[in-house]
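In the block that follows, a single chain appears as structure tokens, in the form predicted alone.
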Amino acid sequence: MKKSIGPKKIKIAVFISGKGSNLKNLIKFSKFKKYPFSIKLIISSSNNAIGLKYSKKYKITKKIINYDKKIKTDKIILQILNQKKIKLICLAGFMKILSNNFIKRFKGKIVNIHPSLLPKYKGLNTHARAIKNKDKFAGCTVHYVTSKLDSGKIILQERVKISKKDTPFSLAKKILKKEHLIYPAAIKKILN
């Protein structure tokens, strides 16, 4: 009798612009049997993104996309996503805004990790804003991407306590540890 290999993994693409620490973490989790996804594509808005090194290390297809011409860009990305049979897009430190048309085409199939407790502090400089406002807690949120910036339905959130000594840098480090826990958990939650 043949042994079953377990459930088939859903093919996902990760979009990055920088270091790719969430990408590296998702790759690690994708290797575990109980996580129902496999990373088949890395898309970057910059050829200088440090995270691109993981495409070579883990033999994942990478594409560097120029975001100057949105309509042309959308067509190119959609073509690649279809070729690779991608079912879910995970934004991980992706510093470009996707077009409304693109979001509509992948409605309910694009998720993002944001370094604040949404709906608080949409956009950039979230840690500095939380400290400046003397918040007791900061954190991170995994949410669906909609045409409104950082406004989609929340999938998972995790809080961290802000200490009096915290700087935006130290707070970012604490939150990144939580991001590495909740992003794979959120993907698992929506795919199961």
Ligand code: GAR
The other form holds:
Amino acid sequence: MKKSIGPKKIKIAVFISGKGSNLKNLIKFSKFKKYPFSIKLIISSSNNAIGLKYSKKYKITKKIINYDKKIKTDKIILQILNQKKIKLICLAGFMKILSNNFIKRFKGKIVNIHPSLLPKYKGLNTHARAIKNKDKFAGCTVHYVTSKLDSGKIILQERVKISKKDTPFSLAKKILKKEHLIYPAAIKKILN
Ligand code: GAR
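Switching from the form predicted alone: structure of the form predicted in complex with this ligand?
Once more the chain from above appears, this time first in line as the rest of the complex follows.
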């Protein structure tokens, strides 16, 4: 695929809390001409998030935010988003809940990737719950973020078969591969 050279790209921010494999993957896709976005900001809810290393590697501004101070937090983030002219926020393994006020201020411009076939298994431990319920399929969903947890309009979804041997760990690994396919595709879909 061709690397991007000139055309204007939409500036996005990626919010993380952990490993950041989705972040890394989005950075990779953002370099391709066909994908109309560029990652200009990484926000992390933790100082220890492994994914923060991609800030240094790819020279992307990072900001670590203490989410326990809600009201102040919103103000700080909104300011940075403004400064950086961010038009879309992508939550990628972001394990904090955004305030209603923040979601309102950025209405329709926040998306999330969730490791289940929503509306099934909102919240945590999705893989273990799917296995425990003997589901045949699991998967991942990219959706808009609203004030109701994991409930906004679905943009893209991909499924994987659950085998008898699957553990939450092996299933998470299988699903993550699909996440890396649908997240860039979903962003492209909404921006085009
Ligand atoms: C991903 O599986 C993502 O779907 C999930 O966390 C993982 C982060 O991986 N997100 C949630 O559970 C949000 N509720 P990554 O840090 O390697 O991108």
